[in-house]
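First, one chain by itself in structure tokens, the form predicted on its own.
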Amino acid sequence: FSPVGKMFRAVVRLSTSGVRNLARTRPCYSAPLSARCYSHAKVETDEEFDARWVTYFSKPDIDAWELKKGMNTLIGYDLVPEPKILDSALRACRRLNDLASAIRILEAVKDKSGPHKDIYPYLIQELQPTLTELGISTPEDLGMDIL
């Protein structure tokens, strides 16, 4: 075999395998997201979720940083918090004498309600006894909704 013959054979071998690879159909190996299981952790029920957050905000030694961190985390979820969670968060604000945070919580919940116009009035209706007891005005009572 001459060097040209060896080189020609190598080129033909590479080109035919390259053509074969191009001609092959490759199956799609994508798994649906719902089938992926990254954790063996127990799934938390709605009641357990609510109880966890009520317990978090009901800690007698909660400080302002923990209150704000908890609210930021809670608002980050894809949900509007239940009235009982908001009740315990507002009571934590009262324990800290932090009226500004209480009003911010109500504003965040109103914003979180988004286009669903019936959620925020329902929450205010459920929280009205707590708001009255703690002496907290709603943003609407303070005229903040007009701005």
The other form holds:
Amino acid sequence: FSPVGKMFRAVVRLSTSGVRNLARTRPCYSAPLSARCYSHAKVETDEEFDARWVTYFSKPDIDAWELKKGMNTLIGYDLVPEPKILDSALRACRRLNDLASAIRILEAVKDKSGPHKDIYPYLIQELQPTLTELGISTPEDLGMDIL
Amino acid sequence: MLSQIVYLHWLSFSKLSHTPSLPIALPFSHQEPKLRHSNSAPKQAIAEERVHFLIHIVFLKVQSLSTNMLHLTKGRVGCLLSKRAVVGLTNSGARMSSHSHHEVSDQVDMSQPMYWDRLDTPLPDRAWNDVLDSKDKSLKEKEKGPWTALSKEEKIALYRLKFNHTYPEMKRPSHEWKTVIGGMFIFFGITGLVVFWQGHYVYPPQPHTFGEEWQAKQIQRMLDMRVNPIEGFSAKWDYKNKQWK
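Can you now output the form predicted in complex with its partner chain? The one shown was the form predicted on its own.
Now the full complex is given, and it begins with the chain already shown.
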């Protein structure tokens, strides 16, 4: 209980609060809820992702290169695109008068589903109105799904 | 004589597969378009040829033990390369004239947009067939109208104009594994021959201590010395009954 000891304790207390002030840029220390230090980058939600891609393919004067680039990028992702994105892409093919690419897109998403055999029939089911409206035959209709 | 047999085999095989006489595996060989239903028979024929060829090679290898080894290996390497070229240029039939941008030479112009069949790139940089005759052109005009008016054959034709292989065709299994396994076994066999030859010609005579008599005396000496009497060597010997336990 010497005054020196008290002084030390005060110094320690001050220094910890000082540390906390310095560490304000790391609010994970102070905020009680976020106990983990995750990256603070904004994560795009699934809906935002879908909306972004639908908008991309919905461009009225989309050109062939943009369609190719968009499709190749989309297939490069580790996901099977939602029916609404594919619908937008198929309509882009229609604007570009490109039936072959439309069929190719359907083949590509079937391949993308990999071992999950129930994804492609679901996609076709969801896209059926668009397919009949635009007159796009599926690879199965054309007999191109077998060797 | 054996080298001649191998050379004749190689020549006949390369003639069968229409590969150039110097077998080079072409890395960017454009595959000839083929009718959809003409794939199975020639492929099977080539696969059978390959199997027969491998069996021939095995027989030749068994027969030849000493001379002409260099000729054999050269022939065999040439055969493997020609097999690779066959795999690359499958069913090299007549080149369809309606394909532009198909390099007759081995060089590919990388400064131009290229076509490739890739599962992860559904829409390559250019179409497969750029040179359109009048029939194709009229089909392309029809494509600008409603697609409901197109027949199935027309839709397939439009697809084949733009793309070479469909996805199932891209993913078709090949017979390459047979080449690989066959080549592996050939090299195992060569290695076996080399090892055998080495054992016969290179190794010095075995030391005299390996002889039956010497070994028997050695074992007796070890037992007399009580080598590892608790858990090891001598522990397994029954000294009373003079036999192994």
